[in-house]
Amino acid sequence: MIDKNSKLPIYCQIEDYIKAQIKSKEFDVDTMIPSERELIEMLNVSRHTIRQAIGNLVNEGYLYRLAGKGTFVKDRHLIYKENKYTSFTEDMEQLGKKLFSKVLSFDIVNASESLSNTLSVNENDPVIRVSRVRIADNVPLSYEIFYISKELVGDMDKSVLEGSLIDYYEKVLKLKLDHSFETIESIAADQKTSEILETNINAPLLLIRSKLYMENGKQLHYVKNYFRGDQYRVNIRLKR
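Output the coordinates of this single chain in the form predicted on its own.
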């Protein structure tokens, strides 16, 4: 289990062991993992090494601590929403996942009548159309199709889409974002989405349509976001 002759540091071996137990569901979501003392006896390592490994896994989003109770397995597919708009990048940071974006297409189109209504622009106005895959911890998690008002963002380099679009709006363009309207529905993966998201045809997907608005009331973008149902869940807190 732990090879003290290995070049891999012992704390890294412990992390790999716990991750493997989580993956196999020996340590299931929201269940408490063995205590420090139990792990010390089980793995024959020092308390300091156990604490280092556990601390790293907490920071990476695999575990969470409850004071006076112990350390528990975190659901790394569950996003917590509390009446606040957060970007996908921020959601993945919350889960401790490493995110990579792969741009599939990037072009300028003239708004059709349907798109002009959806994006709140005039018919034939130039619109930036983008499609990309968001890959979290090497798993294609989300397939996004964006329509962005070119009037509001001007010329945009394709490289921007490899990072956080919300960061670009706020930190580079200095736009003041205010709120979004989102519609959520469950659908089955078709041939195209199943290939892009590397899942089976008819696998469950979560489709979220979102309209993002600025403080001045103008709509900035419209996005259709296809999430893998086996990899993405949302917990929404609503206060009466």
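Return the form predicted together with the DNA of this protein as a structure block, the form predicted on its own having already been given.
A lone chain is what you will see next.
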């Protein structure tokens, strides 16, 4: 069951084991899984290792613990990839849609005061400003304007902008992304945006402003994204 010589850590093997038992209904919803002491006997590992595995599964929503009673399988009908930052390209791939980006503009500007605050660069620092439309299956989904410090990415080839920026950050620049802050609001399309997105004027749009941060806590880019309300929605999971 557990291979102590595997290069996969034991606690990961235990996680996989428990997930498999849940999947096969061996450990069923709302029933108690074997206690930590029982698992020690069954799997021949220390309590700390068991607790490490169970703790991770609790955080991921597979199990819940009741002190003094036991550890139970959680009833979870749903998805599990919530609250993950994903690139739009990845989202569309998962939906089986082919994404295409049309670059509308590409400039290097000097940071205004307000931009220098939002993007955490110094005022007048050179900033790359790009606007593009993102089109899936011939329908325009979003009009996007993003800003990134020129210092961080140097010279960007324009062809990069037709693909996934996230891919470029991670695979080409080898940056370690960590998280993003997003602000979501509902607005009405103005003249220009409605033309770009091929909607009526005043059509409802989701405006999502996003700040993307790296592992060391430094900001990477700032994006304003106007999504067509009839084409896009956001799913999130909130923890009490």
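Numbering follows the first chain given and starts at 1. It should be emphasised that the depicted structure is a prediction, and the values quoted were computed from it without experimental measurement. In this text, the rigid core denotes the largest set of C-alpha atoms whose superposition between the two forms falls within 1.5 Å.
Visitor: Once the core is superposed between these two forms, does Y64 show a C-alpha displacement of at least 2 Å?
Guide: After core superposition, the C-alpha of Y64 moves 2 Å or more between these two forms.
Visitor: Does Y11 move its CA by 2 angstroms or more between these two forms when the core is aligned?
Guide: Yes, Y11 moves 2 Å or more.
Visitor: Honestly, after the rigid core fit, is D30 moving at least 2 Å at Cα between these two forms?
Guide: D30: C-alpha displaced by 2 Å or more between these two forms.
Visitor: Determine, in Å, the CA shift of L39 between these two forms after the rigid core is used for superposition.
Guide: Residue shift at the C-alpha: 48.9 Å.
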